[in-house]
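The chain that follows stands alone, in the form predicted on its own, written as structure tokens.
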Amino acid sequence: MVEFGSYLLGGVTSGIIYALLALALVLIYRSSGVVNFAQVGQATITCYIALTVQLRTGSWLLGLVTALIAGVLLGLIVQVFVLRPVRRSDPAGALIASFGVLIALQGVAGLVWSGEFRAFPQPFPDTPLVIGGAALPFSVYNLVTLIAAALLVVFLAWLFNRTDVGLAMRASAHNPEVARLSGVRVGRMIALGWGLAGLVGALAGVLVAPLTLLSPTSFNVLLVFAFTVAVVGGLESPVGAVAIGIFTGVVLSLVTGYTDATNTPLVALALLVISLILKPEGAFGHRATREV
């Protein structure tokens, strides 16, 4: 039983990042229908840049903030230079082109610097929480990893449904005509859309860096995963995201503890199938409906 709730704590953690990267090609296709598959790319750089500036300050915190400043300029640059020249031209090419960016993100990373494999140092202990006397399977780190998301989540869910700006990029999103013609300027909302996409991707990788070894292309399994999630939830859910990344991690947790880690990728394309099958449009979606 111990065991198990060991696998339980230790897959909400890895789901929240899941859930992280998720909700960042969630706010991308909500805000412009472009499946972002650079955003694991844009991730791994703002991991190198907060690596550089807590290896020369001593500080985790200033890195973690260059990192997120960074994520948001790498979003707006890459949806500004990038996607929306192509998507002009061919909507289709956009997805074409993510995966160019994403390429060639990881070289720039494997020029400046290098291919080899780092450890990202680790800013609090991964030592056991204490209970009552009991020592929990849950570290300090996984706590601060919970609580940054959690935070993170309120605060998009704020901005989404509670304010102005909320307001114009959904409207931006679902009818960008009418939304021009209401006076919003619907190139901004797409840009802060991405901007917005950024800053998440980035947070997710300075949580997750620790927990693994960072090189150009370690996180690109978590690409399958992400991916994963934001179909299974929905597109265009950002609740589906989160909730439905959670699940992902507890069950890929089990299946590491139980089998072998091996096995992951195979389960997580075996949740996109059925979710394709008996559900196209996502658990949190909704079928789209035409009238005649």
Second form
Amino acid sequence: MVEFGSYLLGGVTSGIIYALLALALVLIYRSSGVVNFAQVGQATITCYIALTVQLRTGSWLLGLVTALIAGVLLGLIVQVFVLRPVRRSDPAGALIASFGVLIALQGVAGLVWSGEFRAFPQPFPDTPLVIGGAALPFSVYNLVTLIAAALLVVFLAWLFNRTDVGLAMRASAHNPEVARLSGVRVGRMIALGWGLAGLVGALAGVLVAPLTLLSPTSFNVLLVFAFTVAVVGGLESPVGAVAIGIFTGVVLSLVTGYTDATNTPLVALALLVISLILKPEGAFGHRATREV
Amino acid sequence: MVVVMTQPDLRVRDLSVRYGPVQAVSHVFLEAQCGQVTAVIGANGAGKSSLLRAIAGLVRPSGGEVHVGEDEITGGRPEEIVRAGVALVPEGRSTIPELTVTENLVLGALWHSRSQRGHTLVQVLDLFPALAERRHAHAATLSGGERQQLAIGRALMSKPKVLLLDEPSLGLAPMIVTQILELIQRLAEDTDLAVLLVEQNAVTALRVARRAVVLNLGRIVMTGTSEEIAADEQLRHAYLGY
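Could I have the structure of this protein in the form predicted in complex with its partner chain, to go alongside the form predicted on its own above?
Up next: the whole complex, starting with the chain shown before.
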């Protein structure tokens, strides 16, 4: 039973990481109708940048902040210089282009930081938190992940629901023609969506990196999980991404705990297939607004 | 009858629109003066919508010019054209169902200051009491007539000099159509707005319009006052089908 509790909480933490990456995919899918496979490549680059800054300055926080800024810029660059020109010609081309960007970014990471596995320092103790002599089933690291993700979700909710930019972004996502006729510069809103997704992906990368060794391709398996989460959650639903992300994290953590970690991609695939058979529009999606 | 001539607010000169080999609009000249409704009537496929979409910047004209007052807006982007004072209400009650009534309205004036926007919002909600009652509801829950009012309200939020209306009567009950069009007519007169109304429903359009042009296969076949056009039996039979 103690085991179950710790699997559960560990699952919540990794689930939050999947949720963040899925959220990044949802942000982009909503604004431009593309599943951005390059997202984990972008997160890899920003993670290496965080590592470099951290090693130079000794500050984890400075590394994180640099990674977040780099995440926004990289998202904007990928959209403006690759996806925007491709999009005009063909929607399927955009998907292939995002794959191309993923491979290119991994290549760049290998050239600049070499293909070796590097340890990403864990600044927060990942051992059970002890309060008043009692060991709790979660660590400071779990807590930091939870708080960082919660802050980010609150920030996004505020941005989308309470600000002019948020309203313009939602309008651009739902109906670009009406948005343009209302004076919204839709192109900028799409780029901003990619920038925000870059921010979310960069946070996910820095939070997950201490758990895995960092290499140009070590985040690839995360793409599988994040894609599963985004699709099962409904692709257009931020709430779905977060809820299904945490659910998937828990399921995969139990699978790892009671069987073996190598089974997790298989279980993720099974989740995806079952979900697509039972509810193709996604758990939180709307049949009418979904295009495949 | 004494007609006070004002500076024409929208002038379209020699405008053409092509979609590949198809010429949708050919060498159209027209003026929509402020303070009145100008109707563009004609059968389905006459090029009416293409004309409006070209003026609003949704399609690039293949030739010709569009002026608003002294400014040329030909070939501009829609988001810039609306900022220059030309607002289009496209066909099919173009609201965003996922947003609330207030959000749909505010969307039309995001580039205005908050205080100015708030002021305009009060005016627009005064104009459409049905929307005021349901201001916090999602647009998806509105009736067809309310959604058309919302689409017009959103366009008015931008404080346009020229309002372009594409088939506002489509799919609405005749009584609601009359209400909406009479409101538009009053609005044009009271606020010195130039309205260009595209309609397949010629009888209704001619009732509220001062002047009208008849479009057939992308070309203007007649321009005149609404009375002249309504009185021309041959024209009615040939192009308007009544």
